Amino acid sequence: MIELYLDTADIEQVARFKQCLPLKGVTTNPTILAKSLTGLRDLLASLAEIMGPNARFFAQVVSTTVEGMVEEAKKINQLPYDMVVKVPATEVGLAAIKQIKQEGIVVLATAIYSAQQGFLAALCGADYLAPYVNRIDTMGADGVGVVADLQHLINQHRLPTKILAASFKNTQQALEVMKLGIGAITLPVEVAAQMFAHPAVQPAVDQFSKDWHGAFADKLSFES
């Protein structure tokens, strides 16, 4: 089954969607944390309280050298949660991923903008790959197409990695990548809310209620 994550540091929204969606966990990045003005340790403690002991959390290194990324990854991995370390799929990042995997740490290669970039990260041992669907679209390329090519490469070469598609502006983008059989997806709060929202839903529910109460007043279904 596809792994579903929220891409946020908003505790209230995580609690909201935990009640109605089968969330596997939460993804973060340096920008999300900076905007929330919440440090990683404080955020993780709050998330774990909401999500429970089986949740998986993603945290990104901010070091810029191979040695720094590796050491930072070790520290993130030592946190008392199911952690995945995010590393940008740059030349430096790929070198770091190779070393981090030697430590047995679960890694996501992030900031992926092309299929070949993601494929190389997979060959370096990345457990997850995060192509930026909407960001690719805004650059004039085809985000869903990049994900399709990358999934094809993974299947063809039987690589033990999962695509965790990220960066969505609308539900259609999310739907199209899920149709490709990807292993995971992370949604911003606003797109997650749109997934089960439709202008026709509430009027239909209201009509059901009106018709029922018109015929049976305040009785519940099993009392009729």
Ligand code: E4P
Given for the second form:
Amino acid sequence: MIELYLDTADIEQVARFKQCLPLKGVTTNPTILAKSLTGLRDLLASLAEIMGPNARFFAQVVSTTVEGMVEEAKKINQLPYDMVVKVPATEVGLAAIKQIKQEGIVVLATAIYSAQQGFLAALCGADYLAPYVNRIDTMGADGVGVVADLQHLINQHRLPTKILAASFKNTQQALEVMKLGIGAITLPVEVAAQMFAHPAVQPAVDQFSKDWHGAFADKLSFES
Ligand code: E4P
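Structure of the form predicted in complex with the named molecule, please, following the form predicted alone?
To see the whole picture, the full complex is given below, headed by that same chain.
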């Protein structure tokens, strides 16, 4: 089954969507944490309380050297949760990923803007790849196409890597990449909410209610 994550540091929204979606965990990035003004440790403690012991969390290194990224990855990995370390798939990041994998740490290669870049990250041992679908689209390229090429390469070369598609602004982008058989996806809160917010749904439910109460007043279904 595809792994579904929420891309946020908003505790209330995580609690909300934990109720109604099969969330596997929560992804973050430095920008999300900076905007929330919540440190990683505090956030993870709150998230773990809401999500329970089987949840998976993603945190990104902010170091800029290979050695720094490797040391930071080790520290993130030592946190008392199921952690995945996010590393940007730059030249430095790819070198770090190769070393981090030797430590047996689970790694996601992030900031992926092309299939070529993602494929190299997979060959370096990344467990997850995060192509940025909407950011690619807004640059005038084809975000879904990049994910399709990447999934094709993963299948063709029988790599154990999962695509964790990221960066969405609408549900159509999410639908298109899910149709490709990717292993995981992370949705921002707004897009997660739109997934079940078709404008025709509530009117349909309201009509059922009106018809029912017109015929059976306050009786419940099994009481009629
Ligand atoms: C995931 O790895 C990214 O941090 C995130 O999904 C980017 O989303 P944005 O393009 O909406 O900032």
